[in-house]
Structure formats: structure tokens, C-alpha cells
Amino acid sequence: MEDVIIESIEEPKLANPILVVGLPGVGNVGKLAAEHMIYELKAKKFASIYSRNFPPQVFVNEDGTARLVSNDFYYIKAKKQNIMLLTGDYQGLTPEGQYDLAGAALDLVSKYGVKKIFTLGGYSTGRKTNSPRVFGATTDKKLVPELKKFGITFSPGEPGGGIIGASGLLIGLGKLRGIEGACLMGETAGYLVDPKSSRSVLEMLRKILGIDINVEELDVRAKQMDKVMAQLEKMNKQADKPSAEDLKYIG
């Protein structure tokens, strides 16, 4: 198998499309946001990427058929802004694989005239928050004041250590090709899927692109996740509480 194989389903005709990327990562913030956009805006799939840089497995569908893991491209034709979306099952397993996949993705979208990329991801703070901030990083200084107007936080030294994986690599390599890029990172505890953080990221993207996205489903999932978190916290407290047997050895 070749390092990367792109299978095209159709070749959409889009004027000045912007690429939005949401792949698996911290809190699955970006992937959940991208999948929500695909569902709510009825995006159409037009290409898939297969690679030996993904885990060696297939997924089994509900109808019993199997499929290779992949990353998939979708498109949305809109009045204000045409959009291409990239999401998928996994990121590359190795640094080399990350570069190969990012390069192949940029090769594809460049054919359609993409000049701006927004990657979506999570910024792990290790703690839960009810009102997740959205942090930003861009490859062009002039984008910073533009994005600040929408309420995106630019804080010196954050995220510490930079942006690892596809969210950073795609905008970094995109800059070498003359493509503007920005990464929007939702604040998240990072250890569970975080629909609340995905909602915050989508709200920012909605303002930036001038598109209408219904986020009610994310609100429902956020409430469900809050219940899961509350149950986990309760279990942890019970586990830390000394039993009567333990107390026999105290004092």
C-alpha cells in the first residue's frame, strides 16, 4: 500500500472555499465540532484519505460490512461562505505519518483554491469549566486583532509547548504554501469527550464565518456529560473515604 491514497467521490465546484479541520484530539473537541457541522449543515462527502500511517484495523458497520479507517473531506455550499471540512477516525501514528497526511490534505484542498484554514481542537487545562474559553493561534499577525474582536483569547505562552498534531501542522505547512491559518482551541479538562467546549468553538466559528449552526444537540450532550462527571466525582470521593476497617488502625 502507498503511504497515502486519496479516493475522490466527486469534484465540487466551489468559489473561494475555506477549510475547517476537526480531527480526534484532546477532549475530541475538534472532531465533535466538525461532525456537528457536517450533520447540521448537511455537508456532502467528496473524498477520503486512506493511509498505512493510520492504525492497522477496519471498523465494522451496523450492516455487517467492514471499512478501512480514514479521514474524510466534505463540502458545504453556502451563500456567505463555501466550506470544506476535514474530519476522520484517527490522526497519523508517527511524526512522519502526520507530515505525509497533512501534505496530502493540503495538496487536495489547494486544487480547489483554499486560501484560509481553521483547525479546531482542545486546550487541556486539567480542570472542568462551565464556560470554556476559546484560545487562538494564527500564522499571520493581522489575523490576531480580527479574531480578538469575536472574543477569542490570545494569551502569551498559551498553549504551553505549542500545538501538537494535525491542528498545528496543517496551518504551519499551509503557511509555506501561502495559505492563512488559525487554530481555535476550546478550553477543556481533556480526559473526557467535551461537547461543552465544542459548542464554544462552534459559536466562535459561527461568528467568524457568518453561518448559522444549531447547537441544541451539543447542549443535550453537554448535560449528559455533566451527569457522567458528577457520577465519577462521587465515586472518587467514596473511594477516598476511609472504611470502618481502615479506621480501626487509626489513633
Contents of the next structure:
Protein chains: 4
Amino acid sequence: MEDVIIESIEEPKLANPILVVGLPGVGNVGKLAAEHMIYELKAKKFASIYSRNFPPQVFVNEDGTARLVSNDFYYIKAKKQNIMLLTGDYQGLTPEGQYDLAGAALDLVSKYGVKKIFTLGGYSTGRKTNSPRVFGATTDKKLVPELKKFGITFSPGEPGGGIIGASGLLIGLGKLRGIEGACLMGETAGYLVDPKSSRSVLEMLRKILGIDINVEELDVRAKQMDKVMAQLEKMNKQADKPSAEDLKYIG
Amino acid sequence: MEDVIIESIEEPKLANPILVVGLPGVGNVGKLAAEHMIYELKAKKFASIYSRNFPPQVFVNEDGTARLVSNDFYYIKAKKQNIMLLTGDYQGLTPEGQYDLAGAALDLVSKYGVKKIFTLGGYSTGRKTNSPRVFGATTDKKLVPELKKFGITFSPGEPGGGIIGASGLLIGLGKLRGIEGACLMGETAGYLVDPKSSRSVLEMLRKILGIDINVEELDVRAKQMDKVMAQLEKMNKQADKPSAEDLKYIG
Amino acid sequence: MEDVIIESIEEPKLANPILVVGLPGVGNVGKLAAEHMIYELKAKKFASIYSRNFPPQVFVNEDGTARLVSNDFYYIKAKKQNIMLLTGDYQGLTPEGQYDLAGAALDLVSKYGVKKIFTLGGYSTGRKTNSPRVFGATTDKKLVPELKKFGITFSPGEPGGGIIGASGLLIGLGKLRGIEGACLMGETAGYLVDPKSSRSVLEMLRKILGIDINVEELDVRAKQMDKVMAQLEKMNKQADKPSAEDLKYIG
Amino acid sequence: MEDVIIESIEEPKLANPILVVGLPGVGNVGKLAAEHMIYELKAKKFASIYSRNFPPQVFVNEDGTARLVSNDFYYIKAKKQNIMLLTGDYQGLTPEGQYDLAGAALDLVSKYGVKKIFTLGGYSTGRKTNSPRVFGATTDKKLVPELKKFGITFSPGEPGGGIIGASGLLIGLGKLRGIEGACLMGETAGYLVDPKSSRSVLEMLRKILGIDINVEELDVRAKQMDKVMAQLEKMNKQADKPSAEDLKYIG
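We have the form predicted alone; now please give the form predicted together with another copy of the chain.
So here's everything in the complex, that chain up top.
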């Protein structure tokens, strides 16, 4: 089988689109942000990527239909900034798979003239906070002061271990093709889905792109998560702290 | 080596064949059902797939001959419905291998005009039952009400984790090629070979395809398994419960 | 890099050669037997295979020179039967690698007209014995009675788990190319290098091929191993039994 | 994606260059030595290799810029001996990846006429010493007496397990292409970054190549490490010895 199957649904014509990426990862910050944008901005799906680098798996929808796991491309026509969005069920399962998928995604969006990428993710500081900071890293030095103006935090040497996965790879490989890139990472405790962190990231993106995104829905989810966390803390006082593994899929 | 070696034994001419798939998996429900069909309906093998995605292994037959592990294709000429069957020793060892094998299988059956696939498998509910339900999932929405009429259970969001392995992949990848697909999953405790669950699945398939399959042999095996399970339960009362790992290959 | 690099040292002209294979494995029975044949019959190396399916490793010889790990082909010109021998440092590290290497080896020996393969290995019965039996399995039914006449044991359904690795794969894949094959497995306790088992296998091969091989050297090594094992047993009476892992490389 | 992306920065013209390799490994001896040469001899980067055999990762620099993990090639024009240097963030993650990367590196330097390779690494003797020996291994027998004259240790059968990773592979694969190679291994305890061992290796290289390298900086780092080790020993007297895993990244 080819490494990647691209199913084209529509071939949108967009002037100067940028790519925003939110795939599953730490605290699911990026994926949640991307899904929120798709919902609020009524993004339209125009392509899906299926790949042997994903698990051999179908998900079953509420109506009994099954769909093969995928990464999906959406677009948003907006006055200030046309946007392409990439989100999906999984990142590539292996390092090689990550590279192959990032390469395929860059091939696809390059055809549409994408020259700039923002990848969204979480940065696990282990610290619980009500106003998560958004850390930045960019493959283009001149973007550092620009992003700082919007309130993005650049902290020398952070994240210490670099950025692992699609968020780093897409801007790293993009740079080799002459595509500007920045990664915006919402601070998160890291082991729970973190809508509060996604909200912080989206607010930054809103300012950077000059687009309007309603984040109320994320506030609702954030409050639900606050209750879950309060509940968990209460439980922790009575018993051993549940492991990160146990909690990862809550929320 | 090529990823897949196809050994062609015969090139059957069949009008409008469908593909039924029963590979090793949860409770071996699918494989047992497929083997039963091969036996009862005197299916003829027409092709074997050997692949670097299987273990590097030969099995030794009773007569001292060795045969390389494989997946095998059979056909059944029947008045109501011509059938191709896929079963075998293993599923692909890696995610990539699963995709490659599913792609090769779809290539092969497409040449024979297959436009519809039923994959058979087990769904591990952890619940012991004398009348296992058969759950369904399909890549074609219009099949949901059709299958419900035959008694297939569609339970919103079940299986929760989707369907992992060839049973899901073949219908998922098939859909991308315009092939209709449904997965029929027999309810099973999951850690023992489960002929009772296979029987349930086959009875559903019998109704759906309008063919006759004698399932008495499976009843015999089911009774043997009931004895094994009763024996195990007795042992469990005296000792620690054996792990799923210990029991997986019994039966 | 290509999957396999073949370094050709010489292109021997041999009438009707057969291939004998002894690679590392259970009790190192096969490899030890092959190395003994190379030594006793003054076999000449004619080709080496280097491959990305082996570890990225060089071995350092006594004289300070380093050599890349490999599999190596030798030949023996003999009146009764010309022989090609395959032995080496490793088997392929992954299932895919095993298939690729077996394919490459078959490609190579097919060029020299090899139509029959004997793979040598160990069969771990866990039983300690002074006269290890030699079990057989073959891809060609008519070889069963022939081999039985020489004293090869064919025990229905043994080895139960089939034959895993190059010994099985080479005859399994060979059969698909019209090459006859048999695997001769010396009974062994399995966790120590077992010259006694190699000796049994070689004596069978000697009878089958009608060639003369002096096995005295193996008797010497077998006696040394008997002392090691007696020593180990004494130690075991005083302490916990050392794990198979600990002992595997002794001898 | 291709297995390897080569980013060419400059195409240096060098008469008779040799290649010196220092990649991450045991005690980081080789990498530290290579980085020291780059710094002291003002080496210029002329090419980078990006590869799906590395982790999918960017590192974040002090200034907020992100760079994709890579292996990098430098050159030094010197009167006595033109030098190409290979160092980088990682070795290939898998055996296959190691072979592919070594193949790509050899392809690249062969274009520049490299006919001799020195790979630098550590040899973990587990022994703490103030004057680490430098062990040698070479793919060219005539280099053994030459290197011995400079004080390189050739100890029969050492290292016992051979040389695993790029240091061994590059000279092993190089030999198949007619490139002379030697591996110089600094004795090291192995679990801490070891500038003292790097210093020993560089002093040998200095003599062999007839070039001048100031190693004072390494003396400073060695003294810092001595303090770290003294501190650790003090701690070990009070508590359990920390595992090699814990200490590996200190320094």
C-alpha cells in the first residue's frame, strides 16, 4: 500500500492561506483548539489522509457507521486571513511515520500556496494554573519579536527537551521548504484534557490572525474539567494519587 | 522481498461474489466461523498470500510436512450468493503490515468483482452468555436498518474503542475503493476460543446471505468449551484466577 | 541503502549443488554444525551478505581488525555431492528482515542451480540427553519416508509451535520457488551451546548426503560442555538456578 | 518522504580530505571530541542531514528559534590534513536507520573524495581512570602497527561485543566501498559525559593527523566533571548508588 492515501473532497481556491495544525498530544490542547475553530468558524473539510502510519482501526459513530482513522484538512474563508486546518485522530505511530505524514501534509498544503504554519500544542509544566501562558518557538527568527508583542512567552531553552511530534516536525520540515512556522504551546498540567489551555492558545491565535473566535464553549468545558479535577483531588486525599495513565482519557 | 507473495491456485469465475473474512482475533470468533464455513460448504482454496508482515515461521503438519504461514482465499459457488472467504494463520504483525495486507487482499478480490465485504470478529464484553448478541458496524449507512432487521445489534458508540485489526481495516479501506462493508462481531468473554459466539455470527450471516450452514459441529465444540470453562471456574475457586494470557490458547 | 549488499568473492562452478544452512539459533546447534563442516571439509567462502536487517555492528578480530556483521556463503566440491553452506553472525532482527534476508539468500543460490536445501537447527525439548534425536520437517512429502530411513524422527505435530526463524523460512519460501527443503533439528536442552546435538545433526547429514565428516572435534567440545554443565549443576544445588539468559553464551 | 534529506550549505573544495566522526554514544566521548574540534579549529558547516530515522523533534535555541534534529557536516582546511567532520544530535533510532544514515553519509563524503575515516567513540570499561587509554580497531590490517606507534591500544578481542552503532558501521560499510577506516575509543566509565576520555582521543588524533588542537577547554570540563563525580560518590555513601540511567545526562 502507498504510505499515504489522500481522499480529496473539494479543491478550495483560497488566496494566501495559512495552515493551523491541532493534532492529539499533551493535554490534547492543540486538537481541542483546532476542533473548536472548525466548529465555531464553520470550517469545511476538503481532504482526508489515511495512512499505514496510523493504527489499523475504524471508529464507530453513533449511527452505527464505521470510519477509518484519518487526519483531516479543513478550510475557512475569512476576510482577514484564509485558513487551512489540520486535525485528526492520531499522530503517526512511529518516528518514520511521523516524518512521512508531515511530508505528505506539507506536499498537500504547498499545492494550495501555504507559506506559513502555526502548530498548536500543549507544554506540560506540571503546574496547575487558571491563566495558562502560551509559549512560542519559531523557525523564523524575525517572528520572535512579532509574537512576543501578542503576549507569547519565549523563555530561553524552553521547552528543554524541544518539541516532539507533529507540532515540531511540521515547522521543522516546513522550514526546509521555505515555509515560515511557529509552534504555540499552551501551558498545561498535561495529564488531563485541558480546555483552559486550548482557550489561551486560541486567544493568542485570534490576536495574531486578526480573526474572531467565540471561546465560550471552551469556558463551559473548562468549568466541567475544574469539577473533575476538584473531585479527583478529593479522592486523592483519601487514596493514592491516581497515575497519569489512569487519568489521561478523562474529560 | 516484495511485501506480499500471492500464490494463485485457481482463477474461479464467480458472478457477483461477496467476501467474508474471518481472521484470528478476539475469542477467535471470526476465524472459527470462517473455518466452519469452509468445512461445511466445501469451499475451495484458490489463492494464498505469504508476506513479510507475518512471522518468519512454518507450521509442521501431522504428516511431517512444513508449510509457510499464510492467509488463504477460498470460494463457494452457491445459488443465492457466490462467496469468497479469507482466513489464515495470522493478522499482520505491525500496523504497517496490517495496512499492506488489507490492501493486497482488496486488490485481489477486486479483480474478481467483489463489491461487498462482511468481516467476522469478536467483541469482548467481558460478559459470559449463552446467547451471544451480534454487534454490527458498517461503512454504508443504508446497511444499518437492513442489518438491524436480521437481528444485528447496533448500540450507539459501541465498540467504544472502535474496531482494531483486519476486521475494521478491510471495510474501512474497502470503502475508499467503493466497496460496501459491514463487520459482524459476536459477543464474547474474549479470553477463550468461543464457538458459541462464532455460531451466533454464522446464524446471522446465514440469514443475511440466504445460504444454509449446518452449525451442529459448533454446538459440539461449544459444549466442550462449556466443560473447560466450568472446570476453570472450579479451579479458580481454589486458586487465583488464571490470567487471560494463560487461557488464551486453550480450546 | 539497499536492503542487502552482496559481496561476491568468487563465482564457483558446481554441478547440482545443494544448500546447507546453519545460522545462530536454539542451542546454536545449526551454526556449530555448519562451522564444523566449513572447518573439516575446508569449505571456501565465495560471498558475504551485509544487510540493514542485521545489527549496526562490527566485530573486532584478535589482530585488531574490524569486520561488519554478515552472513556468509561457502562451497565444498565433493565427489558425491557439491555443497553450498550458509552461516553467519545473526539472523535478521525483525520478521520483515528475516523474509528479506531469506529472499536474498534464495536469489543468490538459485543462480548457482540449487534445487534442494537442508536447514540445520535445534529443537528445544528441555530434556537433557546423551544421544539427542534429530527431528525432521520437510516441504516435500516424498522426503518424509526417505529421511525416516536414515533415522530422522518425524513426530506428528512436533515442533508444536512450528519452526520460527531462518530454518523454517528458507524451506518455506524455497518451496514457493520450486526448491525442495528439509529442516533437521537436533534435540537440545536449548539454553547452552550444544555440540552434542550438532554432532547428531551432522551424523544424519553425513548419511543423507553420503559425505564424510570427522566429528571428533565436536566430541571434544561436547565433553567440555558436559563439564560446564556438571559444574553448573553443582552450583545450582548451592544456589538458585541461573537463568537461561545467564547461560546462553557460555561455551 | 525520502529516507534522508540533505541540505547543502556550501560545496567545499578540499584536497584529499579525511572524515572524522563524533556522534552521540557511550560517555558522549566522540561527540564531545568532534564539537571541540569544530570550536577550536573553526570548522565550517557545509551540509546537514535530516532523516526519518531520527526522532520527530525540533530543539529550541536560546533565542526562541526551533531547529529540526540533524546530523551535520563540517570542514577544516589545514595545511597538513584537510578534514571533514560529522557530528549531530542523534544516531539513527533503529538498526535499519543506522544503516541508511551511514550509507547516506558515505555517499556524501565520497563525492568529496574521502578515502579514510576516523570514528571517535567511548569504550566502557567500567573503570575510573585519570589517564584513559585509547583503544583502536581498524578495517585495514596495515593500520594496526601504524596506530600502535602513536600509542593506540590494540587488545586482542576487545571490545568483546564489537562496536555497535555509527562508529563501527561507518568503517565497516566504508570498507565495502574501498574506504580505509579506524575507530578510536576512549576508555570511559561510560555513564557520565567524559571530557577526560574525549581529551585522550583528541590527543591521539592530533598525533595521527599532525594537526594542532588546543585541549585546555576539555581540561576545564574534565575538572568540573571530577567535582560532579566526587559529589556523587559522597551521596552514594549515604544512599543507594544512582543508576546509570539517572546519571547519563548529567554534565
